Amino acid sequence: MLELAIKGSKRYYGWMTFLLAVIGAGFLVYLWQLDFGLGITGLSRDASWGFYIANFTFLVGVAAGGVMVVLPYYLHDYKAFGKVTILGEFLAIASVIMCITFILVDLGQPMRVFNVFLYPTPNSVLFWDTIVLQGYLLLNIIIGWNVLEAERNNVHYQRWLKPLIYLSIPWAISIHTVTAYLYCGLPGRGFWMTAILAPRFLSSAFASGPALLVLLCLIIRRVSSFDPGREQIQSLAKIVAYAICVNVFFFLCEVFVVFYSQIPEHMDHFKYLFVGLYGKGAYVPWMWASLTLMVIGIILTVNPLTRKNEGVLAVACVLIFLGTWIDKGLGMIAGGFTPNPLHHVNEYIPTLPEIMIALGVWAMGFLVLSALFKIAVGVKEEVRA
């Protein structure tokens, strides 16, 4: 199937062109990196993480996101999500291999990686989401390969891999939750040591995944003679409905308890993101913007006229998608590092080296997700032929 991945139009190879040449100049810019080191980036001794863990918190959750067309389709039966499904583990996919480059051009040395399997420290976190990730990435390469593949030879996929897509189900969620836990397994960074953080993860991670998921169905609607269906589209868009609701209550909770116990160390982080702390707010003005997008996200999904209305639902789930994007990243690693446990308040600002890099992690993933798409696609085509 892998040659379905280099058959296309010029618009294709035009796009695929684009990403090559935006994959080249992030990876010069981390040439630049690997040589002169982290200095180049705006970490510093107060915040030892930054835009590549913020976008690594984000993509790990766009991957668990995909579990919500898994589940319904080989759990409840829901023979509707069949046209959407490889779409999803296929974005999983796509997601978890940007997760694992952020951690790798986040390593000052990224040899060092090696260390964890060398070394394994089963207390650590860390060891953990190293497992759940490579684990959660081998498992939707099978799957979704092998379901492609039996799909195209009009033929059932294999008896063996029922178990290994009911184990893909709770290993999409664990990836989160582990994320979740390496932030509030820190106890001397007040914002992220709660109990409800995993929650809120899982939440804007089942609204941020079907959202982007929604935006590529309709993309291939236009792009190809392949559409990935009406009820299937309103399907997802009611999931990133109710959860971006859950999303935006459980913050909600979380500002209630910081200000209702009045803990300084707790409030000082609020304060920092949303009216600044000590005359320095650089990200005052984005978390408010992540709440209103998300607000008018709501609004737009959950409004039936208005989730009807694709062209509307596109802006709807752009918007939600953007909304947690600097949510749950920038707003999470700075509000986490900003103020200090000196309450000092350094902030973290993200250099222009940092974004190129970034930005070339985005679209080698970005990348593998056209091909693989092209691949599902064809595949859907050729079965309809």
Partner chain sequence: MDSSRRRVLQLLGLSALGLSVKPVLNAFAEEAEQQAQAQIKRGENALSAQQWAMVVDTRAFESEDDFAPLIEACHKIHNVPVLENKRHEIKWIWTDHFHNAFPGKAARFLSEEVEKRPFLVLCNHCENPPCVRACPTKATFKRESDGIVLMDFHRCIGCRFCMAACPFGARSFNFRDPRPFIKETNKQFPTRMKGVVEKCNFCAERLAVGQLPACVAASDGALTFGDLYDPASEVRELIRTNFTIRRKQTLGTEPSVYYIV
The other form holds:
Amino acid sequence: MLELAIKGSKRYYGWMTFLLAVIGAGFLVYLWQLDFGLGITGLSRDASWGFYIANFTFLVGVAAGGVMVVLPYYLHDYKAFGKVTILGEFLAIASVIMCITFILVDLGQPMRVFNVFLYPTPNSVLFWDTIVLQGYLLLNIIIGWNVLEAERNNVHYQRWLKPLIYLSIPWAISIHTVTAYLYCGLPGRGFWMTAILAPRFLSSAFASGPALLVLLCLIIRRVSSFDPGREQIQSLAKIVAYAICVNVFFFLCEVFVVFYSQIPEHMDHFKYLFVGLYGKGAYVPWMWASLTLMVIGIILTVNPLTRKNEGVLAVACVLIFLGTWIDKGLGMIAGGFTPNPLHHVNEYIPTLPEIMIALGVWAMGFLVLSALFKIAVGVKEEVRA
Amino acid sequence: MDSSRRRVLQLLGLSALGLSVKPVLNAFAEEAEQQAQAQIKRGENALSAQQWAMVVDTRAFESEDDFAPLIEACHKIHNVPVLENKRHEIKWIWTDHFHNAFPGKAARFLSEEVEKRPFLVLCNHCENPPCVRACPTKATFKRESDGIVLMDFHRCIGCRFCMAACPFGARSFNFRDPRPFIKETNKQFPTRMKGVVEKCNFCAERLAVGQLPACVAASDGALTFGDLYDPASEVRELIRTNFTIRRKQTLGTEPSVYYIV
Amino acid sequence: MSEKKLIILGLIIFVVIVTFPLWYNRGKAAPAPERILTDKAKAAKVCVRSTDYMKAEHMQLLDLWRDSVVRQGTRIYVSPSGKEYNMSLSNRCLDCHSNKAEFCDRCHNYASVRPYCWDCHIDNPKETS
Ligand code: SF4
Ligand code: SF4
Ligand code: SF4
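I've shown you the form predicted on its own. Could you give me the structure of the form predicted in complex with its partner chain?
So here's everything in the complex, that chain up top.
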């Protein structure tokens, strides 16, 4: 099937060349980072994680969000999704690849990464996170590839795949739960220390992942002769609508607990993010923008009139994707580290090189995604013809 | 026919496996022999304890100047670089205000002299250290023999999970090659390379040769070092006879650095 | 038919390139560099272990030393001859072998290995005292 990925139109080639150029630029900056050290980033003694880990966290969500098309089809026999499960699985593959790359570019000594397996440490959540992420990647590659191949040959997929498919569903939940546990089990980090962090991560994942899928479906319909289907897109949109509502609800629960209890260690991080602390508040406009985007997203997706208009739906999905990205990708990490454990406010601002490397990783993910979707769409077109 | 052929193949495979294992076994045997010849032991002067602990008599310090010699002693012998860029700063021991060193413990109105006085902070060598729990490679570990929370710089992958886990901001990361920023290198102690985390090591290298930590030695008696679990130790005596506090005690990390206020 | 030829040609070129270093040197190995010792090392006569052992196994020995010093805190090595050594790359090994360029690097270059020990361990501790 791989040949489908290299036979394409001029536009396809143009797009892939563009992505390769962005990857190349990011890679060059990464070489600089390897040589100089992580000092070229905005990270510091106080904000020891930043843009890379934030994007990693967000993308684990997107990967887990893919399960939202797999679950209804396989568990509830929702036939309509049969057409798009492969898109969910391939999206998960591309996202997990980005996640793993983000972890790698974040390491100070990437050459030693195998120490994680040489000296396995079950009490470290990071150890488990590497395991579940790789497991999820493998599961999706095996399932996605074989199911698609079966579809191409017009046969039912192999029987042994079934248990793997069932396994992949709780596994998707696990990758984001474990990722939340990275943060919420740390004493002295009041912002993250809440049992609702994992549910919050999951709800925002189930909004951002399917939102991206809706957008991708709309694009596929435009650039190919395969139509993912109106019903499918509408069902996905409903999932987005519920998930983003739950996400904002969870956020408000957190806000209540933090501001009603008024415990400074928990409250100060929220203050820093939303109104600024000791005169510093680089994230204030971003956080309000994120909230606004999410609320507009809710209005547009919950209301059937706007949801059913695919043009409006596309806008809503973009807003939701951006809103959750700011919330998780910017605020979640920076907010957790400011103020620092000694209650100083030293702000974290990503630097240009850091952003370029991150863009390179995103481009790499989209390169993989484009190739995989090209294959999937190619098979669908073939089968239909 | 088929099954017998398979049988032959199985036998072949097994013996091949056996052949390839043999040299490995031999190598093991050889190594065991050599290890039996050479031995490893503790130094005779090495100091030992069940859990090393420190008591800081904060009353003995009034201004930054009083702390300067301690901090300098530590940073000098451990080749801690001085980086101008605040983001890349590396420090093993430093001072801060009372409400920063002990957030949550500062009353709204504090005695004037406590408010003005700097307080000494360093790694607490916690008895229940979250940094050790977080480290995915055991590069940060709690040494069984004496409770020091140590770093194995050779193994650290620079993921900085330990920095997120430490509630005391005790850890620093080498954001760039530290060597050009070490004014005077102590050639007896290694430097670090870029990309690894570092922090106070309770002077494990000095304890091993029977010396007290450098900051304690330079403190003129204001810092006391000893075994927390030896009821007759000096630190226990101080803790028994003075009111002491520890940083962020409510988090349950059980810091081993005690402060007499 | 012509495709077949192309494939075979390609294979031949591939094999030639891959085996190039082998037949280019045709079995005449570059001579191993000579060991150059400092006066101090010469005076000591023996290292912590026999020369042969050190040549072949010094990395395993250093690995053992490193783990035992850093992780167990046991710092004294009693060699088979009964002599005691402080296990320290900076202060023991590099004290005698203070000629890194001649002693360490030549052989490492020859074997084409690039250990980064010296990124942290300072290579010539003798200069201090
Ligand atoms: S003070 Fe921080 S670095 Fe030191 S042992 Fe405790 S948690 Fe670990
Ligand atoms: S930075 Fe190093 S010491 Fe800290 S958790 Fe990662 S591997 Fe362990
Ligand atoms: S105990 Fe040693 S390493 Fe720790 S601060 Fe004091 S001098 Fe520095």
